[in-house]
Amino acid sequence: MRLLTHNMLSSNIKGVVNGFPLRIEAEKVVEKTVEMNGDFLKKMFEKVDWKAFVDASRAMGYNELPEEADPSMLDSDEFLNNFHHALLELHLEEGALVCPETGRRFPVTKGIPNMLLHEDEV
């Protein structure tokens, strides 16, 4: 799982108020080369929750993004090749989500988080 999908996923357990971020519990994490596209991770800025993807890419350990960002610093090639490599390269291949209200785990296997919810939660 990228962290551009991590980004977008939040809990949908029946009476949470607070789903978002999932906290990324890694336990194995893979780097995949991919072609960078500066058009595309310039839109992409504009969506991502900075402070989240800030966090999960630590929890995946890379430390290589400021804490704050703003669109100026799009226009630094050191920069760009970063938020590329957090956002595209980096891969949780094994772990779990957690849900930051609740702490229900949802695993994370070969890649794919199961999100799926208990009958209970729904």
Contents of the next structure:
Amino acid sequence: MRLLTHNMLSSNIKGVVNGFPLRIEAEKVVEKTVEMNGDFLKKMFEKVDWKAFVDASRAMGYNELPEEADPSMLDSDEFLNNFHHALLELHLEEGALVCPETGRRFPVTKGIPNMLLHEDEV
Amino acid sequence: MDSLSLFCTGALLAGGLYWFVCVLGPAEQKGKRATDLSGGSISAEKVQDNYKQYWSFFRRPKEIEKAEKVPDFVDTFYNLVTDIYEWGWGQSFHFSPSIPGKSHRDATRLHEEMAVDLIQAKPGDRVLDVGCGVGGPMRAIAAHSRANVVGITINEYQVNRARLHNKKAGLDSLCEVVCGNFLSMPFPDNSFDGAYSIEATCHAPKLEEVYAEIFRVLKPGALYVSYEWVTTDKYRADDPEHVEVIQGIERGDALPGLRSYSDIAETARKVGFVVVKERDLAKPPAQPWWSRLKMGRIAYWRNHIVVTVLAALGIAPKGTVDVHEMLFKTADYLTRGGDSGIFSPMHMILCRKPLDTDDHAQT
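Condition change, the form predicted on its own to the form predicted in complex with the partner chain:
Whole complex next, starting from this chain.
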């Protein structure tokens, strides 16, 4: 599961008011190189919740992203590379995504988050 | 016959048999093999039991008492059939209008790419595939639009298959799969630039529930296209043969009650969508989507023999034969549904989530 996807996942347990973002518990992180596309990154920058993204990248062991970011930073190659790396090249293979309100763990196995709710959570 | 001609005849027969079973057989040459058929996440010895439970649950599709059990049984259904579908049909678990001169694969891909064009997916868009199966459409759509596709499916086995295929196709940078229930999706409100569902929402006991979820997770102004399984204007509920065919389709495809074509737009509007376009893609001038099923009769018989032999040898789980036979009978009902025109698997509806509450009045 890439951080691009994590940025779109939230806890949908009944009664939870704000299930985003899910906290990451990383057991196994894998890096997979992917060709960089500047236009794609610029489009994604507008859509990404930056704070959730930075916190998630730190949980995955990557500390190169700044706490805050604005579009002007996209002109810097270094920033663009780091953004690309964290967004698309870091994969959570094994671990869990944790609901910020209830602490319920959604397991991630073989890179796939299992977001199915139990009967009492619907 | 001397030994040379005996040998040649033997080799020819063996080659012919190999070609008939292994080359002509599978839907894809490097895809699922008959010797790898499994019950998905269900272990081999439990396949037959699970099949029996599934079959009795869907005895009366429109009268299912425990609607909340439907997702479990849809999950069971896909554990039972995913491997057989991949082996005999391909990675796209849906129908397409046949196109003269084009292969099934090409016709399928064109049908999928049309969904992209309808929702105007662009590179960098985040698009949701509701009920993504093993990801056949997802891969075609991501490749065609260069949008980022997130697929959701309830079946864990399918998620693993989808991921494998995405990697093999080199599309795992554009495609991601999540295991979840589309009646309660793990995405925040207003997050996707577009969404599509190809013959998947038919598994929801109430179409309104899945449409409401899709509406919720779409950004205002975003488009959603669905290819729905419906009974058409030719269907008569008081015609026992019509009822038999529809019930046969429902039972063999894990459907808790097929919707009438007129229900679709009504449901979309009910949850807040503006209906942009609606058309039954099966109607002429489109060529029959069911001709692929008809042509496959020889293939079904051959596959039936293969599966029976493999099950007898203990290579395929016991119960695979039952499942395959169920699919064979269901194919017959689907064909009858197509021939009589009472059923369509591709009633297309294109919807937009209004930009604001006034959008509705402006259109």
